[in-house]
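Let's start with one chain on its own, the form predicted on its own, as structure tokens.
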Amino acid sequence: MNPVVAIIGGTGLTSLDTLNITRRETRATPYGDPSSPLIWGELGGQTVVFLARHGQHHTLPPHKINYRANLWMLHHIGVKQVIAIAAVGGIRADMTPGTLAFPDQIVDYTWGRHCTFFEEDLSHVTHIDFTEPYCGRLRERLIQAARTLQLDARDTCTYAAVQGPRLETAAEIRRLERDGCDIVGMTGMPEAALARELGLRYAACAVVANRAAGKAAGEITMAEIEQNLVESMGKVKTLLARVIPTLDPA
């Protein structure tokens, strides 16, 4: 049975103890090494596949995740939804530590990444409309559900993807915030733009880690981050526990 939908896990979700796993399984993709096993199992009556974007330990570096492999798999085992887990800073006055964000825009700063799946042997150039890089439907269904349950969240925002693997100076901050974004992290592309090169319905929950560079008083910390995250990702966990039972069959 092909999965309802497949999570990638980010920060602070590396394994997902709410599934009711039945198989693990390791697969090679023409694109190289995914991130991590994929993880199957059950979860709301639906079957679910997990993968930890930053590999089962937390070892991959945002630029160094092979986003082409990852998602070629999850396509070539059937899945057509995708739910992408993510830690960001907030950069907006109300994108504060904890806050859950459905993003429905990005701009991408990164650079040097392989970022899309149609550079060799093709027969024409091909273009993907990216106008909405998000999946209205599926992001509608994660509203409702954090609505439902009365998460702390944002239905609307903009997603800056920055390189990484540092944290940003105030001053680059300042300059995506006047490019009108209000998050800020470093896995969103190319991952978005390869499901939609892929069709694969796609869309982000993103959990606010901490204040954005220069946005608080006082140096950020991992320990800061990794303790908000701690507290964040159980509203994460309830999150999906609610919406997977109403996603469509894929």
Second form
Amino acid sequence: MNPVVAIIGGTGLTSLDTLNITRRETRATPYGDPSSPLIWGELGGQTVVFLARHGQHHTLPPHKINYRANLWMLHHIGVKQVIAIAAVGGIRADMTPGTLAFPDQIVDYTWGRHCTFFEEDLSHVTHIDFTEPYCGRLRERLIQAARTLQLDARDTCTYAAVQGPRLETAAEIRRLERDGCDIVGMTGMPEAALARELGLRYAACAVVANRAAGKAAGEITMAEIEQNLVESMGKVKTLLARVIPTLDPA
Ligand code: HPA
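Switching forms now, from the form predicted on its own to the form predicted in complex with hypoxanthine (HPA), please provide the structure.
And the full complex, kicking off with our chain again.
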């Protein structure tokens, strides 16, 4: 049976222990290997597939992820909708660690990544519409589920996709803020655009792991990020358990 939804897990979510796993599948694509095996399973009565964006053991940095292989594979197995989980830094004052955010816009600052399927053997040049980068219907389902669960969540915000793997300077964060960005992460692009190129319904659940550079006193440490993510991933799993049964069949 085609999966109803694919979950792409980010930092802090390399596996989904709430999934009743039925099989693991390792396959190559014309674009190379996906980040991890596909984990098929059942959650909330629905068939779900899970992919660990940074690899099973969290070894792939954001600029080394094969976004094309990941999205191509999901599309190939019949996935129609994707929920992307991603750790972010909080820029806007209310984006404090532990907050869940469902962005509705993106500004892309990444560079040098394979960012399209439309570049070789073209019969014509293709420009996809990306005015609304996330699927409104899927976002609405996520927001509704977060409200029902009374989670601390933000439903309108702009995601700055940066190159990484280093964190930003305080001046860079001030610039992102002037650009209208509310949260900052390293994996949102080209993932969202590739999903759109393939016609996948794609929405993101961002998890604020830290205040962005210059927004809190002191250095940002990996220990802080990891600790906050450990605490937040329980909320993400609760959210997924609530939202997945409400999703339309594929
Ligand atoms: N900046 C960019 N990406 C991130 C951050 C951050 O502060 N925290 C988690 N991912």
